[in-house]
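The chain that follows stands alone, in the form predicted alone, written as structure tokens.
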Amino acid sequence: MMAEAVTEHRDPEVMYVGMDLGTYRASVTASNGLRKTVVSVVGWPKDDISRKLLGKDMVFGHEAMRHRLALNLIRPLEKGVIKFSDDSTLASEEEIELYKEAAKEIVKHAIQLARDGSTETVYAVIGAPAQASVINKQSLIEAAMEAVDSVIVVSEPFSVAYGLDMLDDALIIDIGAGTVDLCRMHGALPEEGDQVTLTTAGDYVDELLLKLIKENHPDAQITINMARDIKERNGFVSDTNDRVVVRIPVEGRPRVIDITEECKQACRAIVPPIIEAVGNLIATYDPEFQARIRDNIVLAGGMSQLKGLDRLLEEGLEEFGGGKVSRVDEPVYAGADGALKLAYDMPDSLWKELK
């Protein structure tokens, strides 16, 4: 499922731009047919001679992953959000600027990467986790208004409904690296109660891929970036002939390993929350049009590109009479489509009232 293509914008000298901005990447569409993304990390250099290795004071995506042994490494998104903007006790003020400011500079990075060369008044439409609190989304408002003129943050799964046009008796689940997201579509905006955020995410599984390697393969050296791509690559959870074959080093010597097993029940692992989610979401909905729902269930995000996952979702919805489970089509872009797409149809003087 694609989201329609939009060929015109209100103001010829604004450029609109979406953005999801992801735990693991942040992806934005832009008017000006641009459509860029980047992993959400920035670096800054150790030190003289690493600045003089890179040639620049800030490092982005993956460039800063290839070179992170050289750098002071950020990931400031946790969960969708940044990070301790739930709870600012966790961290020295210090910490909690720094992952502030790297918040700040990935999404400007995002933006001037769209704007190629251009510098013209920029309106933002982000997306943010579906029970992202108020002070999540102030948060996010903030890290954007340097980079941009006007900015409002919604709910991710409802910028995809928004983009794909599915807007009545539609249930959109999003499944990131931080959060899933669930928003409940009935012709209006979503209420509380139409959304559900879920932490069983790709970074949940990460951690639980590496957990069950280091159990099972203890010699083995492993980091969670190495379980990441391991997922990323060989990702599934339905039954398959197709083995997972791996090398790891071992004490400094590559090793093949076996990790099939792991890596599905590591996969495995985000489906029963989500189906408990599903079925609390349409055993809530109005009876008369419960069916309808059940059978138009879209899959965005990452991880929905697991292999089997429509089909294990299909399998688990039998006990709630059923289910139709589909993807959308561009899975990095589906949000940030969306989001473009809420911009151009937001009146100008809304945008005027949030600079």
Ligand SMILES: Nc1ncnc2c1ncn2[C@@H]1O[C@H](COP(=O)(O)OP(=O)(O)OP(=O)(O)O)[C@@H](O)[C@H]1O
Given for the second form:
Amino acid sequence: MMAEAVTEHRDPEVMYVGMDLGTYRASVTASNGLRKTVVSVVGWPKDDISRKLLGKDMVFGHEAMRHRLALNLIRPLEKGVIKFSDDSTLASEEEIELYKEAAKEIVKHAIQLARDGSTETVYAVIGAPAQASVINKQSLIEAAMEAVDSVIVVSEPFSVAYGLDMLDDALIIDIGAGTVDLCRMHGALPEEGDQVTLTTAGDYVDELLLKLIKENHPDAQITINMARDIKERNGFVSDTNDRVVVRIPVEGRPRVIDITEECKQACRAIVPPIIEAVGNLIATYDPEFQARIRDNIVLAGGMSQLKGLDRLLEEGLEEFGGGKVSRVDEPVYAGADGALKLAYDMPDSLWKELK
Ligand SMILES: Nc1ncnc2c1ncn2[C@@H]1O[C@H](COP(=O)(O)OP(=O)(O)OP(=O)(O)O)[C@@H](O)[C@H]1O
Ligand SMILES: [Mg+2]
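Same protein, different form: I have the form predicted alone, so give me the form predicted together with the ligand.
Full assembly next; the chain just shown is listed first.
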């Protein structure tokens, strides 16, 4: 397959789509030039009143979050996969179906956003977490098949690497909401031992931040969405940072509180597992090439935007012989762009086979 990768196989009748189907957001880059992103939640109106108010039967993304009190809201992906798809003993059959349905609608919606009406046929490459099991991959394929004509599921950090042309002696760390996906690139398709998935990612930080704020400010009325918002605006891991001061309701009235320490502690929690995983991936790499991979560590994903993260990881890596860490320019679209590049490079015969 790598030999094929040098030529593009574009069919003018087909819209090619690269999708990063994330726990937090689904982003697509399409061959018509459009790039779209939507927060991976879908809501159905709770009753006739809310249906009338919203003027539709289904609401997605930020709009759904804004009206969450009027909706049955579902965020179908958790830890990078469709919730319950790997362990069906955790929920009722009805619930499992609902989550699958929600994932399907999000894929459909994201593709719909990228359509411009010029072509009917859609071929998609979808990025999924590095270690998604066969069952999980199958449920992603099922979710996509209603919206596309042919689909290939690849590992998410691999699509990031492919998009950046970093196929050789590089280590990609994609830090999302549900998972941190690490992938070692050695000039061929990554194998099992090249990939690690950690679940200490963005959602984990949000929950920890919420817990810490509640512990230190028991009267503060704060939700998980507020904690995430605080993290996105202020998240940092360095020792020096401006104070993080927020307004949070206490008994219904806004109060100004300083949560600098809580914020730092919660954001820093993702660092030790990443350092350990990187250390292992380097140590088990061919010794001749260890120095090169060390100097080629790239952060992607929404959480890569935490202030000071690249430097703190470099500090932590000193114990393992050091390393150079950089960030991708576009954390939201790096995965989708890479997936589209892969879509172009797949031979047409393969797409037809998968139909
Ligand atoms: N500016 C920011 N600073 C820090 N974190 C951010 C920022 N913007 C978004 N995030 C966080 O990044 C995470 C989402 O990243 P991303 O969009 O890469 O995830 P995803 O691909 O949907 O998730 P996954 O890959 O785990 O399935 C969320 O936890 C979000 O709160
Ligand atoms: Mg992701």
